[in-house]
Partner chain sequence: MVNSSVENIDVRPVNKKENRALFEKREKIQPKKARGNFRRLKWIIMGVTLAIYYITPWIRWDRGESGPDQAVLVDLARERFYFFFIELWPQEVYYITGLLILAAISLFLVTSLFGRAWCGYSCPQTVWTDLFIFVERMVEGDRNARLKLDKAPTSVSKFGKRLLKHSIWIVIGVLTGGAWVFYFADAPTLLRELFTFEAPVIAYSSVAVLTATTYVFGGLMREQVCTYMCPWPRIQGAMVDEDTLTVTYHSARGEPRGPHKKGESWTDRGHCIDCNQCVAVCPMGIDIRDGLQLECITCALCIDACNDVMDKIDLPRGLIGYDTHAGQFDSNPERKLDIRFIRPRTIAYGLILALVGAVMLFTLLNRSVLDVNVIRDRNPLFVTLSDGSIRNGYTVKILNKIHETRQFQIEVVGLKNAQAWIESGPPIGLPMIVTVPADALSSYKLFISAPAQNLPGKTSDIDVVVTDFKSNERDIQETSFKGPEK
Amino acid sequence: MSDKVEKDEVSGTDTTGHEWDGIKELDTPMPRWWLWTMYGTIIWAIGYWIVMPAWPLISSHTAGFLGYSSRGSLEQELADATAAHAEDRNALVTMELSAVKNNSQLYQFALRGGKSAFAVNCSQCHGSGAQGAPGFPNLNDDDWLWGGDVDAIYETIKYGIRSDHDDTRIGEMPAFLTDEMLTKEQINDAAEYILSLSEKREDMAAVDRGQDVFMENCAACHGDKAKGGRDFGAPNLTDAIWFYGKDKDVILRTISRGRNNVMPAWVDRLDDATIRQLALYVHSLGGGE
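With no structure shown yet, could you now provide this chain on its own, in the form predicted on its own?
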């Protein structure tokens, strides 16, 4: 094997000795600027490892010479934002909720904060537009189980419904079939009567029998005229606004097995200013009383 380096006849550049199908590889050096750029990135990487959090450890990571933390930076930004609005938040906590609307600047502050808090904490159940879903109330209409003025909304958000808080709102829809309080026939008649309150029914004999069943078993909560009762969170059955759906099968299931959804208490999860912002925001959606 010869030690002599072969040169390319056209360019005069040394070859590496590699050849593929008659094509010889030239030993062309990398551009100087490219090499210096590569060396610079290596130096930059070493410096970054030293000054910034970089290396993972068993239970944490290296803090870096600067001690920077993106989490710490975010916490500081949040603290600064909270401090900037401290005056408005304090005013919101001390003022009567019904009076906040009379203070335009404070009311707008509450609505902006409430909208943001709703998106983070409430939209998962009530929907991004608060339109609700089967089992989750529509907050845009004027149909309220526990009251729709801003103070009632505030109490509902704060303590929840059937939550684990001592001051929660309590209401229970019994399971009339599961607990053997009514027969299937009686439940069917009751469903026919309930549907007749908001739409025309053909089986009037069942409706008449169902009215008797309703008066004996349901009127204590829903009222003699089935208009509902806020003391127990009993819905109005005459307005064609249905919590779980208006199909007869759905109503039969409700009467037979009961309904006891839970609204969480937010008093231990959110501060009072945020709960007040939420109450004012929900009240402003169009259905507040």
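These numbers were taken from a predicted model, which means no experiment stands behind them. C-alpha atoms forming the largest set that superposes within 1.5 Å between two forms make up the rigid core. Residue numbers count along the first chain shown, from 1. First, how it differs from the form predicted together with the partner chain.
For residue 238, a C-alpha deviation below 2 angstroms is recorded between these two forms after rigid-core alignment.
Superposition of the core reveals a Cα shift of less than 2 Å for residue 272 between these two forms. Once both forms are overlaid on the rigid core, the distance between the two CA positions of residue 32 between these two forms is 2 angstroms or more.
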Given for the second form:
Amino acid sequence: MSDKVEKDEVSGTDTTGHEWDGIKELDTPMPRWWLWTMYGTIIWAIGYWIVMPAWPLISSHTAGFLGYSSRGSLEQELADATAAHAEDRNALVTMELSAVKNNSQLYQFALRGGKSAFAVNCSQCHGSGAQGAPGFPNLNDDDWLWGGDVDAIYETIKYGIRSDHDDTRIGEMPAFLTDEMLTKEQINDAAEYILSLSEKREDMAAVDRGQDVFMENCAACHGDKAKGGRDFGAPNLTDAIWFYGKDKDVILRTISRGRNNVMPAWVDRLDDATIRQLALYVHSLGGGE
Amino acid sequence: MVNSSVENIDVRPVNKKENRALFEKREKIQPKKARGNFRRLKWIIMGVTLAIYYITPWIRWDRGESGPDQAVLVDLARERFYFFFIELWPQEVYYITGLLILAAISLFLVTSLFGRAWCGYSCPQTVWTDLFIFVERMVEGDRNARLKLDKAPTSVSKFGKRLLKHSIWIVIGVLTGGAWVFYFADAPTLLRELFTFEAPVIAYSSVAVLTATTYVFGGLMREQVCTYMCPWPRIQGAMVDEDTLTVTYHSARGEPRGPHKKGESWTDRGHCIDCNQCVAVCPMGIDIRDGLQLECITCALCIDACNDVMDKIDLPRGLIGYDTHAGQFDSNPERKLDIRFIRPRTIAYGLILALVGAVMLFTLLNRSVLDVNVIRDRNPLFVTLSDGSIRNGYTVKILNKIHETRQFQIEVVGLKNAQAWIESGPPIGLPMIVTVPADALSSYKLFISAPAQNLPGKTSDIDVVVTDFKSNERDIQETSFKGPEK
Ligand code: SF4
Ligand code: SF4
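Show the same protein again, this time as the form predicted together with the partner chain rather than the form predicted on its own.
Then the entire complex follows, led off by the chain already shown.
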């Protein structure tokens, strides 16, 4: 490299002094707009470090003068949204649940809120369309274990079923075989009888024997006509809806080992307005009483 | 001596192709003022287009209680577009598509007949640039004065003139942006809000953005927008043919050009005296004598300039004039224009125009004021009820597009022994009557149940019929009813 900077004749630009096979490299300066943009971004970056959270520290990070955080802004947005609905939520909490339907604006608000709360809290068991699954009731139909008017639904959601809340409702399906209350044969007869209530069975002798077993052991909760009992959450055994499935094996299993599923109490996890929204939403799915 | 009545201008067509390097600083064009018929026509068109732009949002239109009383309004918040008697809902944006097609084809038709008439006379870029140049001329004087001012050393008066010019430009920009936002809200209310600082932020930012673009495009960039940014100059080539009227320099008559002294004979030479008046007035910085070129917006100011020259040297007007391609090669000054307005191209454009226009008119006149959508629940597909019957759920949306509350009856047809009811409606068994507020969409949850044995198969076709109580207008929606596998 020579000490003196050589100029290129054609363009008038300095050369770098590098030369390959007679080709000299020009030292064309950066376009000015490019340089200024770069300086601008540097200045911007420094400003950004100062006002925004930027540098990681050992257990935290620099917070920045603006005190921004994405978590904080989300919380703010959620709080704003709740505040924006405060009026409707208050109205919901103070009103008779059955009267909400007459206020169409409030009702729509409740249904929408209920729908999203359902998706977040309930759909894991009851399904996103509230269609249920074996052991988890379908909330669209007109068969209700503990009552299907909006107040009953509200209570079920609030305190749960067999939950750990003091006000929960409890009904127990005993394990007749495990606890040696009935023999295998008796249980088979009872199952035959139960199935005979909604379809034709062949072994009528078993059905007759089963009726006696039923009257002695089951009717207390399920009723003499097996129509179920809401005080104990005992299902109607004569209709087309089967909680665990209409299969003799399933029925045998239910009688033998019992069933005691749990619906959690939501009173400590959701606020009252949300529980009311949920009750109204579930009630609106088509089976509400 | 050079013909004394015509000034010979020392001007370089800076935008001429040969004069334009790929990377060169723009040389500012200082168009000279033109006088003549086309200039007058342009003033008139400028007045009319600006008036339309500024006045339209202030025209009132009665739409009854629930509608806005602004004739032209794009109501983004409520998702409506109002245009005098036309009112569009978001799902009818295809009308806008139709409008755009109409606009495009009209542009094609006009271009194939008259070249870039749109560019030269009514394009906002042209109109506003013209306005900005007018302001510049008012403040700093005509071309020569402006050139002198450019070269003059910095002084209070120079600074003052510049300041005044840019201020007026910015005021025009503010007024431009200011008028724009009135199309999106009730104009009188928004005007008051703008001044009391109660208007939404978006209104102020729109005004700011449009002020900036107006100022930059009309004041600073001008012809560069047409030459470098706008796609239209590129597209026009496909629309122009040898029968298109464009601004034409009659080269056969004008050449060979050269300075001409008074009294000299015109034989053996062309009529162009090379005075460069046509170049001096050109806002695009080109020389029309180079022929039709991409940069020419056919503003026709060079026609005015040259006609002026021809008058002074006692030659017939029209050395530069509107003519077809063939005109360039006709040296007869008295040349008769033979325009073929009817050509395959114009017939095709005209037909498309008529067709699209007719379709739009038809659909507009037959636009229904009731729209019904029925959406079947998919989750769950169906529900078995305790008595064994099957229930399906639907969402029925009813759009009432008039400014009057209406009552509708909903009926379900096509299923034996079916029961239908609306979740929020009257009890099962009563007719399903719903009330939809004026100019609104209402949504209803519809349930239909039928005994399982009545279902013909997994899927049955049914109709949901919505009938207006009063007018008997009726909308039938086909949908299906699903049940378990048979
Ligand atoms: S075309 Fe007309 S205006 Fe242009 S230089 Fe020739 S004489 Fe002058
Ligand atoms: S050449 Fe003539 S018509 Fe074309 S832009 Fe220039 S002045 Fe206007």
